[in-house]
Structure formats: structure tokens, C-alpha cells
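One chain comes next, on its own, written out as C-alpha cells in the form predicted on its own.
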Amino acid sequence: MVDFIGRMFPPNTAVAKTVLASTLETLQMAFAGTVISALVSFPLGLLGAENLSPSWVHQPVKGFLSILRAIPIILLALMFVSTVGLGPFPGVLALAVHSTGMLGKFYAEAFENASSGPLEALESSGANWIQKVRFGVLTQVAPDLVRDTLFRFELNLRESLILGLVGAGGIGFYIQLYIRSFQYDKVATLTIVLLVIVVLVEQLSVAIRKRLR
């Protein structure tokens, strides 16, 4: 181990163009894979909440929900892989399909755990489905799912770098290739930045979460 970690100093700043090229890579896979999977989930949140949705609609929805976060993300990146080529769109695939499973449930739970005061006399007042989840959960449960999302991106983030292992793109994907390669001053680099990044990410995140509170 400490052979290993000798080998990898001092950092070879020369890949400076590929650091900011991957940086910026594994950055849109993260982001991209986010916003796919709040899209999609927003609406499996609505229909997978026990408050919101008869039964015989949320059971499967949080069943297919289960599923989608059962399947490990490294699966999910060989098959898009397999289907759709080397490059990040794969592993945006995977980020999404993956996030959905978790971002639906957190969706569906902060829908649940509206006050049901609201709902009620939307209810008693004639409001339609529609006009209940505008103006009776969305406005109590907003903060609830931007904090959820967020959290998700710091995830993503992460197992982009996963993802990269398997050929799809990002930081990872040219970490993989300099070990394979013994470059271990590179690896050094890229590494750096990744954990420089993912902190700062973090940090940013937290605070947003914090003025949301």
C-alpha cells in the first residue's frame, strides 16, 4: 500500500486539459442524471402516496420503486453500456434510472407526510385532484423535495465516478484507464480534484438545505 501510494507523488499536473475536460464531464452526468430522475419522479411520487392515490394505484407504484433501487447502479452502467456505447449518455442512464427508485420513494413519503388539515377543506371546498396537490401538499412538502434532490445530486456525483470504471465517462473512466496503464502520478491528480469537488459540492449543498430549513 505504501509502495503503491509512493508511486502516485508528486501529482503530474500536465493533465490539466483532461482534468477540466472529465471535471466537466462527470459534473453534467451527475446534474443530468439528477433532473431526469426528479422529473420522472415527481409523478410516481404523486401516485406512489397512500394520501394521494387508491391503493391499487400506490402498492404497484412503490413496488416498481423497490425494484428500480434493488437493481445495483454498476448493472444498470454495463447494460446502457452494452445498448448505447462508451461515453457519459450511458452513465446518465443509469444515474436516472437509478435515482428514480430512491427519488420517487422520498417524493411519495414528503407527500405522505403533508398535514392531511389542508387536503381536507380543499376537499370540502370542491377542489379537484389536481388543485388539492397544487395548493394542499406542494405548498407544505416544497422545501421537503429540493432537499431530497439535492442530496441525490451529492450521490450522483459519487457513483459517477462508479460509473466511469465501466467505460462511462467522467473522472472515472480516465482513472481506470491510467491505472491500467500505471500512471499513477495521473491518478494522483484526477483524484485531487475529485475530492476537492466533492466537497465543495457538498458544502454547497448543505448550505441550501440549511436556508430551505
Second form
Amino acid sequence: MVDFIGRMFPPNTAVAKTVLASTLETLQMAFAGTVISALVSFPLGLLGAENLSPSWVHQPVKGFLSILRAIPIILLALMFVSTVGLGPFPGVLALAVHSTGMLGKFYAEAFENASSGPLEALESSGANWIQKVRFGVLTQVAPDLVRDTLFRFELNLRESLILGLVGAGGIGFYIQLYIRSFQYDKVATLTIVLLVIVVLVEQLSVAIRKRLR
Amino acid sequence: MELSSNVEDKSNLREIGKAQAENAISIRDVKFRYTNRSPYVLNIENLRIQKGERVSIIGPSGAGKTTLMRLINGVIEHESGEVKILGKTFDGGSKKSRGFRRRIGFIYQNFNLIDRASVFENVLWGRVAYINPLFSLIGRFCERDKQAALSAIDEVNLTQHMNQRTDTLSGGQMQRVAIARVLVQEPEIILADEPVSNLDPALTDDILNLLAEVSENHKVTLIMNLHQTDLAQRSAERIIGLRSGEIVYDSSQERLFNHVPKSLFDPEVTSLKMPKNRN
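Please could you give me the other form, the form predicted in complex with its partner chain, since above is the form predicted on its own?
What follows is the whole complex; the chain from before opens it.
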């Protein structure tokens, strides 16, 4: 282990250009995967919420979301790599599908936690289902949705590294490439950049969540 | 506003009006229970409330006051009998349309405001029945709706708090927002379910006076659930006593308005029953 770490120093900065490009690709993958999954999870969350959908709708939807969560992300990535080829695209698809299982459940729970009193008041004013969701539910749970989505983005950033190991692009792809060719000094540069990115994204996420209370 | 000072002046006008008035609410032989096996929580043979009346429903906890309100508002559906509201008859199971629900305003004990939204937003959203549901997706309201909201906020004296979040307001202010939200609906009936039970005595008078003022100014039928008999006598023209889901007292059929039977709240007395009068 000491030998392994020893060979990582000093970090090789000659790969800076590759590092920047692959970091950007990783961020793009995590971002695209999160956005797609948020867009899909939103209607699924509405359909999966007990207070907004009848039981014959919300129970199958919740079951479907459980199945999505149960499939390991590596398996999804391997499936998509074999169907659409190498690169960031299968990575994005794997992240989107896996995240939907989690975000859909989180969104549904957020919707269920919306206080029922204001919803009853809106219904009494003549609101239909769409208006109850728009004015009653979303206004109450918007900070929760943003918090959950940011949390998933942080997770996706880490997950996208692992996906790189199976050929789904991003910084993870170069990490496994350099490790296999024993270029540990380059791995060190990638690891440092990665640490900085993860910490920055976390700090940004915390700052946004604080403002949304 | 001093409630008692206006009662005599307005009573003559009201009497003339009522002689020609239609019923705002007419309930006949209505029974309701929450499940098939549970006992009936509402069993009303005959109740008529005329348009423009200011009625207080009193009774002990569990008497069915809130259930009656919810029945009128259409949140629950009756099992048998006939409910006629604003000229429209509802059989058990018939749904009320958006446009119809708009005509009945509901003021809640717990205000039921959206905490994170401003006073203006909470009031404006009382206009939902007036806008196209698709426009509501982008939260778009027309100028007329915004003016109605501003006017209602002004009427309850909250203009200076208009942009404040409702979770930063006092209890009395929150109930004022709830009243303004009902006003923008331009309702014909206002149902207030224990509107002052979360307020201190000073705010209680303040809110009851405001409700009386609003019902006078807008010619709205006002029905309030109240726990205290003295509050009901001060703020309503008619008192209806409920017990075990049945109407056991109605001041409109009694000689003395101020004589509310104390036995209404006495669990030992079990023989309370209104004489049958089906008008």
C-alpha cells in the first residue's frame, strides 16, 4: 500500500488537459443523468404519492421504482455499454435509470408530506388536481425536491466515476486506464482534481439548500 | 365594530329581505356515517338557512358540527336524504363542480394557509376557480384576479404585510389572511369551522367582528361553528344547537333568542329533542 501511494507522488501534471476534459465529461454525465431522472421522477413521484393518486396507481408505481433501485448501477452501465456502445452516453442512461428509482421515491414521499390542510382549502376554493399540485403541493415541498435532487447529483458524481471503470466514459475511464498501465502519478492528479470537484459540489449544494428554507 | 349596536338597525331590513329570501341551504332527512358499521354522526330531519343569514352552530365536541360543515362544503357525501345548496340539489354521491365549490368559502380552525407563500399569494390562489387550469401551471393570474386579491387584503387590513410569508404572522393575522382568501372567491356562503378556537379573547372579538362585517358588506350567508354560547349569541342572529348529530335547538323557533339551553352541553341530559317542524 505504502509502495502504491509512494508511486503516486509527485503527481504528474502533464495530463492536466486530459484531466480537465474528462472532469468536464464526468460533470456533464452526472448533470445530464440527474436532470433526466428528475424530469422522469417528477410525474412518477406524483403518481406514486398516496395523497395524490389512487391506490391502484400509486402501489404499482412504487413497486416499479423499487425494481429500478434494486438493479445495481454497474449492471445497468454494462447493459447500456453493450447496447449503445462505449462513451459517456451509456453512463448517462445508467445514471438516469438508477437515479429515477431513488428520486421517484423521494419525490413521492415529499409530496405525501405536504400538509393536507392547505390542499383541502384549495379544493374548497374550486381547485382541480393540477391546481392543487401546482399551488398546494409544489409550494410546500419545493425545498425538499431541490434538496433531494442536489443530493442525487452529488451521488451521481461519485457513481459516474465507477461507471468509467466499465467503459462508460468520464474521469473513471482514465483512472482505470492509468492504473492498468501503472501510471500512478497520473492517477494522483486525477484523484486530487476529483476530490476538489466533489468538495466544491457539496459546498455549493449546502449553500443552495440553506437559501431554500 | 360593536356588533350589538348594529343588530337593531339592520334587523328590520333583514326581516323584509328574508320574507322574500330563498334558502341558501336546505337539508332534509339527511343521514351520514363515516363507515357502514359506525353509528350515524349526522341525522338531520330538517334544516333551512336563508340567504344572508348569520348562523352559529353550537354543541359539545363530537356533536357533528364540523361534519355538518363538511357536508355543506361537499367534502363528504351524505348517505340518504336531500341536500340543496344555493338552489342546487345534491344526492348522495353527486360531485360538486369547481365553479360550484367556489361559491362556498371555508374558514378553518387551523387557517390552512401555505406557510411558505406570501400573504398575497395565499389570497390570490383563492381565485383558482376563475382561471384556466393550464394557465395555473405557470401560475398566471389576470389583472382582475390580482386586483381582487389586493382589495381583499385591504379589506382585512393586511396591506402592509402583503409580501410577508404567512408563517411569520400572528394567529389573528393568519385568520385574516384566511378570510381574505375566502373573500376573493366571491362566495355566497361562508362556512367558518371554529374560526377563533386558536385565538386569545382579544383576537377572538376582532375576528368575529370582521366576519360579521364581511357577511354584512358582501351579503353573504355566514355559518360559524363555535364552542362558546356567549360568542355565538354576540355574533350570530340565529343559533342552532347540535347534539349527537341531531338538531336539538334552533333559536329561530324559540321565543327567547338569548335562552340557549345549558343542557345542550350537559352529558347527563339525554332527552333533548327539537319539536318536529317541517315548515
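Rigid core here is just the name for the largest C-alpha set that superposes within 1.5 Å across the two forms. Source: prediction; values computed, not measured. Numbering follows the first chain given and starts at 1.
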Rigid-core frame, C-alpha of S125, shift of 2 angstroms or more between these two forms: yes
